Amino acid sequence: MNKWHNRFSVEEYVFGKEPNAFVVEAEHLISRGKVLCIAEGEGRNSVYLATKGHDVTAWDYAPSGIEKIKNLAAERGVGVKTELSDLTEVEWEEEKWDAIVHIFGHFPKPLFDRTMAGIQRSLKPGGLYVSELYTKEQLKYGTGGPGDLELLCDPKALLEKFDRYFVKHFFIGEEERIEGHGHTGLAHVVQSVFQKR
């Protein structure tokens, strides 16, 4: 099994069982559709996406993970679909989806530009990717992500990859996250909500 299936096979939700602040901020701007939250992990921001009203997909790569946000839903009182995926195999349907929710999902840059690729070739016009993530310069926080400078990212690359869409909101600098034992203290984010034109 991979190393978030393991990460995840506790009683605890390690992230948490609060949404994102960056999901709560944003989410007066997705649109009453079909929201799909990539590397969801244990649910905290579909299970939340949903009690707003939201149509909700979750997709993680770990079976822990994925019965965690079935127990949240159900806590929650609310439906959320979930699908173990692979994103390294999984295809990308297109113009399927309203909103794509993209919560601190680190990869390796073949996995990142496949799964930016993906993104865009499934939304729909007007759809909305949001996602927030850590920066290169987050390993000099040591308060959450990957320790590897490789799978944090780069802004600049980013935006590049979202050139044809319209810039709803970017923001580059720190914020204090509090989400469980995995996340915890001042950070260094890019925060990102691009419109597919």
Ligand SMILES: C[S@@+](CC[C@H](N)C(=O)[O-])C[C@H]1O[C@@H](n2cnc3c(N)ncnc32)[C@H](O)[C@@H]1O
Contents of the next structure:
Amino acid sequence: MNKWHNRFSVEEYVFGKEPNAFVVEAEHLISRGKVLCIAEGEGRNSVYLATKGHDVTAWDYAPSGIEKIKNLAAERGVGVKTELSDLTEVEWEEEKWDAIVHIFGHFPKPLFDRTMAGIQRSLKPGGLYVSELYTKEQLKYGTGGPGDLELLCDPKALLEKFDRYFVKHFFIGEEERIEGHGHTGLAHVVQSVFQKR
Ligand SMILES: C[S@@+](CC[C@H](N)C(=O)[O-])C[C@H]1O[C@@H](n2cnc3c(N)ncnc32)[C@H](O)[C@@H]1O
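Next up, the form predicted together with the named molecule. The previous block was the form predicted alone.
Whole complex next, starting from this chain.
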């Protein structure tokens, strides 16, 4: 089983039950339609989006995370479709999603490249890619995220990937993030809302 399954196999929600602040900020940009949350962990963002009336599917490869997503959705009285899904293998269907939400899912470069290509294939025209990721500067902050430079995001690489998209929002800089025990304190992040033309 993967390391995230072990990390999430505790009663507490490692990243808390409340949504990521950028998801809350960007929610009004997402039209009512099919929303996919990738690397969704324990469900805080997908459940929040479901409470706002979105039709939400959550993917993660940690079975314990999927269980927690289901429990949190039940606790909040909303429906979230869950799929145990490993991004190294997942099939990306063409033009399926109105929005894809990607919060602090950090991958080695080959998986990052695969995932970004999949997202672009799978968004409908007009669909949104919404993400908040730690930048490589985050190593100096020590307030969460991977301790491995390769896994942290290079904002320029992200912009290059989406160079054909309309940029609705793009931000690089410091944000305070208090999200369970997993993320605590001032952090260096890159936020994106890119729209497929
Ligand atoms: C830092 S957590 C973020 C969880 C969630 N997005 C949030 O903001 O609370 C990173 C997530 O990436 C998931 N992940 C890492 N590699 C993955 C892979 N190959 N396929 C699917 N999920 C993966 C982990 O299981 C974990 O839930």
